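We begin with a single chain expressed as structure tokens, specifically the form predicted on its own.
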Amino acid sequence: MAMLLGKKIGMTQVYDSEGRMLPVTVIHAGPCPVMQVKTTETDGYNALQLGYEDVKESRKKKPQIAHAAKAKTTPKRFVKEMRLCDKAEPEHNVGDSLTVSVFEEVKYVDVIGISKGKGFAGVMKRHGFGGFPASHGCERKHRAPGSISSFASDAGHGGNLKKGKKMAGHMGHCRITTKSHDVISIDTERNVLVVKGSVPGPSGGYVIVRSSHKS
């Protein structure tokens, strides 16, 4: 499985060979140095720790600076692990650099990112409730959630609401995975990956790109 860390640049549109317009997302993927190699003998599982985008040493703690120095690189702002099969031995060593070329033979990718935060939202915006009738006699409660009914108490398990009740609350800013994006083009010189469709997060947000599990 191929995986890279990157940053969402933004969306644009391209035309395919048949003249159809496709909405695409441009992602700056890599280069990602291998910060650490984990094996079943040392850590109990196999994994590669990757880093992306340089950051000032003054913004990192000394253990993080020394950890990057072991890989002969600078501290990174975005660091994640790529889990490997327990039976497969890591093919890369500490200090190796992975570029967008790892996706040259990949047709579909999954993209993981943090969605845009919407703050505190009501039930109509957050869950798509229809609201109360906009006619006479509603008494200014058009966007109210209505009765919470038997969900008001979780009998036998305490006085809290039952888990999963749709109510107002914090919306967005959560980890989302969008799957099976078509790989439109790869620019190895600029480390740019163009995929079909939209990916989670705002422009400038960090993302994880991996080869698709399903396709």
Contents of the next structure:
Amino acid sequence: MAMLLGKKIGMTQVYDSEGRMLPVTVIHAGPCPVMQVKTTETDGYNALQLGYEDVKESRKKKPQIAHAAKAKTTPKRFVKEMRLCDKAEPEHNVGDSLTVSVFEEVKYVDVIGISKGKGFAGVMKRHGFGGFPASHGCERKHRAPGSISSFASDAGHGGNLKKGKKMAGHMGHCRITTKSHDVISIDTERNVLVVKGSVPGPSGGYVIVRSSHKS
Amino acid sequence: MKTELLDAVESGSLKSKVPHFEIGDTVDVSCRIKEGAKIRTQIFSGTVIARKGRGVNETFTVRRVIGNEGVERVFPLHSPNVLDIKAIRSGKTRRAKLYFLRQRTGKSVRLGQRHSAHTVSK
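Now show the form predicted in complex with its partner chain, given that the preceding structure was the form predicted on its own.
Everything in the complex follows now, all chains and molecules, and the chain you saw is the first one.
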């Protein structure tokens, strides 16, 4: 299992060896210093705490600055934990730096990001409902959800709505994982990882990249 | 940094040298075609009527009339499947997009010849 923190740079297209054009996302991944090593003895589980991108000390609180100083690094803007297998000992020490070369042998990665906020969205956009016809006498309800319950269909609920009923509401700006992106290329010099397809979030948004279970 | 990194990724897909050709040129485009396991080269010739896009997305449109039927093909300029572009003859044009040729038939499809250095040498 390999994991890195990074930033989505943007999307572009590249050609593969057979001349096919591929849609790719460019991710600036790492270098991520190991800020803390958690072990089963001390914390009950094994994990590495990684940091990404420097931040001014004045933007962080004193405990966070001291925490970073322990690992002989500067405070980081984006800090996340990478959970490890509980049986094996963590291979890395505090202060080690993980770079994009951890993905050299990896074929597929999962990318986790915060999706773009869509605001208050209707059911057609949020849940893919079909809506109603544009014509044939349909009036003032072209994008409406339709009936949300009836006494008969919700027997036992006492005429209340079923829990989890799909309705309009806030959409986006939530954690999304996209799985099994092909790793197209790695640039260790520029700390760049290129993956196939689109990843969640805006350009400049922070992402977590980890090797996929598929590989 | 953002565009720098994107450019660096794209640069791997760009051709180092692209043959010079202009709008209105009659060109022979050699393209690689895969038929099952066999790979062969096919030549599509016609008039360049448009060039669009930038960087790795740049494409050009070649139009020719085959048996009274207009045929247009859009080639990605940097595609590895586009092996060569040979400019045969320059046409006299006053605009960057020659879409008006689509409305024309017969002899009026032809453009007046312009003597240009990049085609004369061939």
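Here, rigid core means the biggest group of C-alpha atoms that superpose within 1.5 Å across both forms. If you're wondering where the values come from, they're calculated on a predicted model, not measured in any experiment. Positions refer to the first chain, counted from 1.
If you fit the rigid core between these two forms, you'll see the Cα of His142 move by 2 angstroms or more. Taking 2 Å as the criterion, Gly131 counts as shifted between these two forms: its C-alpha moves by at least this amount when the rigid core is aligned.
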